[in-house]
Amino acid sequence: MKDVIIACDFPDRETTLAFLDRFTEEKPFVKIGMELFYAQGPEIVREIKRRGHRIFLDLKLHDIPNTVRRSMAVLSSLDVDMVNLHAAGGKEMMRAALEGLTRKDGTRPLLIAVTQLTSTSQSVMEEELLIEKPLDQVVLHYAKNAADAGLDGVVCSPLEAGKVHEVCGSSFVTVTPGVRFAGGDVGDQVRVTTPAKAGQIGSDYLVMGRPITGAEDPVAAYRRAVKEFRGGTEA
């Protein structure tokens, strides 16, 4: 099922739990990521958790492969339901993130890698990063070495979703960051599109934080992205 994460993008616990008491029927899947995990720690998770939330833990991991084993056993404590690395970090770093993220009983998280920032033009991949191959080249050829890692899935703009789904299987999963409803500020995104033009491209979950964390009415926001995206057409 499609499915929209709210991407928790808040300084503190406070604003987090206050934002998500505005779901009085919904219980959204929300994203936490760095700002706020390095701010409350592993609690806020736990919290966030009990009041049954879905989670994706977004720390993006990068580190040598026995680091990141080790990280990623203690990410799989916090019962979360998806975690994420980057896939730069090579093969043999995901394979090491995938055995320390799974449990004694075989359970774990879905495991899905970072491709490419949506912030990251082909510029800025030329020039700073010295990259010299088309940008969807390289992630197509990250979300390959994920797949052959054995993770889930990417995290990849929306408008390579369904390119990776062709290289890598309809059940490979594509989490998709840079999207705006139509008309909408796309802020420091390069790679952006709307929810109904990623569902039907084909993106499996969207990551959307200001287009409803700063509406004025945030749950009105939060089901109009959910409807444009299963539905394909924008309200």
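Heads up, when I say rigid core I mean the largest set of C-alphas that superpose within 1.5 Å between the two forms. Bear in mind that the values here come from a model prediction, so they are computed numbers and not experimental data. Residue numbers count along the first chain shown, from 1. What changes on going to the form predicted together with cytidine-5'-monophosphate (C5P):
- With a cut-off of 2 Å and the rigid core superposed, residue 127 has a Cα displacement that reaches or exceeds the cut-off between these two forms.
Cool, the form predicted on its own is there; where's the form predicted together with cytidine-5'-monophosphate (C5P)?
No partner chains or extra molecules come along with it, only the chain itself.
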């Protein structure tokens, strides 16, 4: 089922919980990133989980396979629903991550790969990383590696979601930030899409931060995002 994940990019526990308190009827899927996790530790994850939210823990692991396996086991024990890593760590690291994540009863959180960060440009890739291929080709290649390693999906632009499904299969999950309401403030995002358009292209999960967290009425903004995303049309 297509779902909207709210990026809870808040600096501390109080602000985060006060924001979530506004949702009295629904329990949105939330993304916790490095800032909040490093500031508050695993307890913030447990607290939000206790409140009944699903959690995407966005820590983007990238290390040797053994370290990633063991770290993923720790994250899995926090009972989160989705975690991620950098596909640049290679297939062996990705397989190790899956092993670490799998709980004794066989369940595990969804494991999603970051391909190339959107802050990495073609020139940075070529001149600093010595990767001399077109960026979109690199993104799809990393997505394919992730699929081969058994991962569940990738983080990508909604504009790339259709292509990723073509290459990696329709059940390979696309988690897509860079979403703005029609006519909304773009902020620092460069290539943006509306929830409706992302839904049409085939995105499975929208990640939306400021259009919801910064809205006068975040609950209404969240409901609008879900409706437009699932319905494929603007409200």
